[in-house]
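Just one chain follows, in the form predicted on its own, and it is written as structure tokens.
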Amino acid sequence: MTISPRTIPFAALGGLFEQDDVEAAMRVISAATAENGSFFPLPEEADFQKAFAAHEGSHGAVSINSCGTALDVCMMVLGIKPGDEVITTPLTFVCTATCAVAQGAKVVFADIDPKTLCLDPQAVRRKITKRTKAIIPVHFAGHPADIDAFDVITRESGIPIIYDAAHAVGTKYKSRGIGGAGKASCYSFQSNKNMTTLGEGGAITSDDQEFLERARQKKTFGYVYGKQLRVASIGFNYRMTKPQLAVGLTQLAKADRVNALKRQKSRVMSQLLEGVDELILPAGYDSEGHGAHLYVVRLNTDRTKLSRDAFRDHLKNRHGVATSLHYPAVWTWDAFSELDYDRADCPIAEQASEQVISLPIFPLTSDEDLQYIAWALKQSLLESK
């Protein structure tokens, strides 16, 4: 291979944005603004629930602002309040965290599964108590996590569990979508996201109609809608735009499309990194199942003594290869620095936390650059020795 020099930006769109996107978005705008027009009332609201809940193979769906604010609702929908526990995990998004708190409860971290860096059950078991309310596991990088195991536990305990989606628009398990997944699932549309609804939007997913409805509530007003609109709870505007819902259905056509093409360049540059004792592969992305948002590689820093931040940045300034870092873990962030959190007995995360590095795979990502990033790789290991 002849290598020239060349830039790779961590790119901030992380799906396909096309022209039936700018279509989809356009026509509604443009009826809204015509004569007699308007943003309300939400026809695409009721259709991109329905088209949403039967592509992640759940009874139904309610389209929200955000992964956050969807996570937050969930947690008010289950009551979640001062001197309770949640479990969850410090190798995240601080969302998944930040929920439990705002509802004044006290956050458990456990550790995760080494191999696919999803919540641990095991782990969480050790840290289950009678304060426990609920327990937040991710589909981390759009590998499910263990999803049996979970139901395990609530058979047993009765805890909830309240799936962090963001990175798992058609993420399966067991050849099954997640949408049906212990009380309700969580999703993303931000911009990063393998699909996106200019560049913000969520969802939530469920099988238990009671748990949606008052999920819907929560996200518009506290409103019940029939004859006579009332407001039956304490609600808030958490709703997604029209224009979003519009571009919603033209982005979850694509959505399998987009993740397969990441999954297939995902499985390429697996192979062009094979036999690096330096870097640890992320693993399932030979099934189709995985919902590949991100590639995550870890510095093994048992085979080397680089620092992930120093060996990001000799990628970037030496060879121009950016990258991206998901996640810090939770409790380094100072908003968590006085709060009452149990850090202790998670080893893996820890060390996790400061190995991980996401790499630049995109829908579009020729074979010729994944070539480079994975020669700028072993050149930077080299250079940096």
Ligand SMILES: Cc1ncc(COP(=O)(O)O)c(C=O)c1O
Given for the second form:
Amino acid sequence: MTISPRTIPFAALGGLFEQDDVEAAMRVISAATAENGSFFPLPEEADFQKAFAAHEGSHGAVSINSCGTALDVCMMVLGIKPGDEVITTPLTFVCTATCAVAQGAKVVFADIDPKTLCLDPQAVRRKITKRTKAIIPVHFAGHPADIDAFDVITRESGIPIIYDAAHAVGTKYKSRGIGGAGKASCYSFQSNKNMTTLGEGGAITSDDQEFLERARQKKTFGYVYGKQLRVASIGFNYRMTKPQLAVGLTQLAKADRVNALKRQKSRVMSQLLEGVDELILPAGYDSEGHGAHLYVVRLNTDRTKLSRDAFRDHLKNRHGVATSLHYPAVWTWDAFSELDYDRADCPIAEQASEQVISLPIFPLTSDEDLQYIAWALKQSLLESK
Ligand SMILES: Cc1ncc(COP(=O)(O)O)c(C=O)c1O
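So the form predicted on its own is up there; where is the form predicted in complex with the named molecule?
All chains and molecules follow, beginning with the one already shown.
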């Protein structure tokens, strides 16, 4: 195969943003700015929440301005407070952990499953104490967490599970949407996710209507509407805007198409990289339930002396292939380093966090680009020997 050099960026837009999305936003902006128009986000909010819950297989949904605030709200609704412990994975975005710290609780890290990179329920069991008040698994990269095993933990201990579903719009577990799992799930529609609501946005789904109502109050000043408006609890303003909600509907309508495209391209990448000893390939893309937000390959540092960072630099500088990092372990961030976590406690997550490389695979990545990326990975390994 003749290979000519290419430049492959790591796109900031994870899904597809098309003409219908632009028109949806423009329509509500035009209507709002017409005489007697308004930016008040109804009826779009109710329409989007209904459609999102139906898509994710939950009884209901609350739209919100980010997954970060969704996690914060869930901690508040559960009443997480100083002295409590919340168990999560170290291999995640920082806000999966900060949501608990923000309520004064202690984050306890448990190790991950080496195949799926999702939180390992058995490792979680070893970390449960009398003070454990919530567990937050992440559906990592779009791979579903082990929901059945977490259900058993809740049945035995009463500890609620809040899923971080930032990567998981359209993810399925045993052929069912994941939106009704545990106590609640928190989604992200930030720009690089498979669907986006103009750059920021999120949702909380749940089968528990009372939990959803309390979450709705938290994101809307504690308001309860009726003959007379009441402020029933302490709340905030975490609403999505009207244009975002309108775009949410058009983005949701194409979410399955986006996921299918990313899944198909991920499968091609796995075929192209099969048999490369120095790489550990991600699991689960053969299943239609994989949300395919990210394709995270690991540099097998037991098989090569090369460091992940040197390898990424080489890929970028020599072959023009940009990659991303999901994630440095949470405890490596300055804000957590003071808390003195014992890194040896989660050896699988610790090692994975130094091996992971997210490849630039997007809905419109061409076959030629996929082949080039795979070639560049193999070539970089040869050149670094
Ligand atoms: C695992 C995970 N959780 C939470 C978030 C936060 O999402 P948002 O940017 O919508 O607050 C992200 C964002 O990238 C994420 O990857």
